[in-house]
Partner chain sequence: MRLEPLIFEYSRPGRKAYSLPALDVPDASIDELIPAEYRRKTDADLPEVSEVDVVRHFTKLSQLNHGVDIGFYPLGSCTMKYNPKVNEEVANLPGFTELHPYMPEELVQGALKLMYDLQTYLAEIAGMDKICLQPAAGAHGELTGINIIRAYHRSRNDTKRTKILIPDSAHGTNPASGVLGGFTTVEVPSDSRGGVDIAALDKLMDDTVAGLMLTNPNTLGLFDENIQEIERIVHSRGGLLYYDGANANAIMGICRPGDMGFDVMHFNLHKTFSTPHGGGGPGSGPVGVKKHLIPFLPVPTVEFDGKRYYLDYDRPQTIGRMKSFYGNFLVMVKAYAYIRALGADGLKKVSEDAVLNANYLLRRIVGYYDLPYDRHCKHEFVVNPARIKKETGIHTMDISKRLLDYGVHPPTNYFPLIVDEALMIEPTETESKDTLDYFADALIAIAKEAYEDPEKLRGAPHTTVVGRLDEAGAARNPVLRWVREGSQAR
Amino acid sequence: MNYLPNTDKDRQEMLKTIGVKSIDELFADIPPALRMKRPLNLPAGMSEWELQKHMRELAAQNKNLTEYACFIGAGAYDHYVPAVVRHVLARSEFYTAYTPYQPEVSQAVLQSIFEYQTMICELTGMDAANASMYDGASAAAEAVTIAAGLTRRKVALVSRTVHPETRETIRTYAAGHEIDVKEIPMKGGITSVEDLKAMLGPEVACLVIQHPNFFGCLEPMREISGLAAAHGATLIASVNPLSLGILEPPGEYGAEIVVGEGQPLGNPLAFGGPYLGIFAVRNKYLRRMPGRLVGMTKDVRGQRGFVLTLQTREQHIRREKATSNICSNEALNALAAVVYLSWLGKEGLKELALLCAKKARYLRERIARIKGFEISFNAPVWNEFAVKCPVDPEKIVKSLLDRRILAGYPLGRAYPELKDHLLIAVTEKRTREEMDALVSGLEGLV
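Could you show the structure of this chain alone, in the form predicted alone?
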């Protein structure tokens, strides 16, 4: 039926049509203990104008970043998104695009994906990149499963300094593949190399290291890479793509698979998504790479063209035995990354990364001078750092909301041993006035 049953007569007609005697029969498979025993708490129907007004009132209850200075990072960052990104994304030929199976009518979308892959390879120093994943966490989990499949080993080492949600996602994926995930302890805010040496062995398929890590600290990637290579383990590097404006590309220090969250590349915070998973590999992993790969070729007339040259469609054939079950790519988010990187350019990317580093250093030094506050770790950082607070970080966050400041991420939420530490991120959008206001707010709470 193509309408909602609004009257008793309509409802009875609907039930008769589908062959049941009552609405309750439709829910017979749901155990009674799980069923709601009361009517839904929904208001009466509204007119279109009333509904729009109601939705605006609900939206106004959110704290938005046009009015608040955001120092929260922890995997999602408040970078400036230029108008050109929003303009290109809003074009109908991109905005409504699905996976371009028919190249004859999808050249623009295919080219944009090809350009995205090329830029990711240039950023990471890898041989190939796919047409994006769901997000950084699922990209890391997929990397673990394909590394285990290629090495035929069943142990994955994941540093405790990797994003907590990424670690949870890896464990979820690994359970279905019977991969044993072991956590590498941290020391001083970075991966403990001593513990890593003791944990490496012939059964280890891969190790996952985030650089910069969840605390913003830079890991000793060349030393870790050497240890991984010596034991035949695949090094999976999880990166922030903007940091690669000044940090060494993962391909140069020996990473074999590079993953990351692509949100900083022209994608807004958007209350948590959708985001963009980066996935790049060395050639030996090419045919195991999940998702899709767009290639450039020539047609029968010798003209340049773009086609899907590799696509993991085996989920349709092998089902539960498939190496990956990813069914789509984040094409619109990847397009945002393409436009953003094109807008920045090579020098712009470097300048942006340096600006974030300089502003983070300024704020870090200012906070270190506040009585009672200490920098949590001595390791070098890029745009994010942790501070030990003399006041409950949750109280700090709540109190500074009154000053229109989102102060940071209380680390006790994911690391009980760091319950008095606050993670603070700085992007190019944070002004000196905003940083000084944060310092003033912290001083006022001591």
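Numbering follows the first chain given and starts at 1. No experiment lies behind these values; they were computed from the predicted model shown. The term rigid core refers to the most C-alpha atoms you can superpose between the two forms while keeping them within 1.5 Å. First, how it differs from the form predicted together with its partner chain.
Comparing the forms between these two forms on their rigid core, the Cα displacement of T431 stays under 2 Å. After superposition on the rigid core, displacement of the C-alpha of P43 between these two forms amounts to 2 Å or more. After superposition on the rigid core, the Cα of E57 moves by 2 Å or more between these two forms.
Having seen the form predicted alone, could you now give me the structure of the form predicted together with its partner chain?
All you get below is the one chain by itself.
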């Protein structure tokens, strides 16, 4: 199969216009020694039907979440994606467009980003949000490099309660800038404020705190923010956007940069991507912000319209002086987020956040009553919590597969000191029946 419209007759006419005898002549500037002398070693092409069949077979080699009750969260959550999201995203005016360089024929993409920016500002309480980063982890990493650049300080303090993959990404990005990434120890499942106090100093550029943190626990953000401010360090809060249906907006407790994994906003789990990175700032950071920004303006006829703006931050204008190298972002995932948040609305967001909290509380209390199981940490939680298990959590996960349950994320994978602990997430999709089945499965193991 191919998607080539030209006929051989077309090709002949075109070659004539160009003034060459064969297509091959057009490649004459490639040194002969570098030309491939054999065909690429790839499987033969297929018809569309054969391709469909092959892809269905590959997909069928996976067990998917329509067949399992998923209690795994750990940074990516099994929320319901409403039909409207898929339908809007399937409009090819959106998905076959690119970055809106020509605003006169890109108002759909531009206006939807402007709406997205507004919603993220509303959720986070920040002054401005960009059009998206690659994901939550890379957004956090870029926030660190920007904070270090602005403060001209070289130490980043990252709590051990931040998602392990976010911490790794921060380290990767920091390595090029000789930013010293130090880990703030944890205590009782949250950032150790005592240790933090001892680590703060004039060389500290920023703090990265996740809230709710990787264990689902709520962090004492106000206290941490006060400490950061006292030392002139930037507080970077990493958040789950859906939690902000209940939780205080980071702007109100003093965060200066807010990042987060936007997947819970209407994006399927999709084996880890594409998702979107949320990035929002106080005005002070606006001109340091990475990524695309859309602004409202007027056209020559006096009508309201939208354009890419403050582009002098960006690589295509500033090249080596740009605030980031990001070019393509996750626009379609941000569109999913804005459609999803429109569908949920003011009340739906609150209700959903509350519903997750109620269900998580039910399961947490039920597991706490199983002999041998203990709640790992006392701090309040929202939709996710850790439990200490009398059996190896890896074993638990394996043995509950028979019951079509994905029991959670064994914390020992990233925290050797927590190898007996299992991280369990509850979304609105988890029914009482499924939670009871998980409980009885756990009971059966002790």
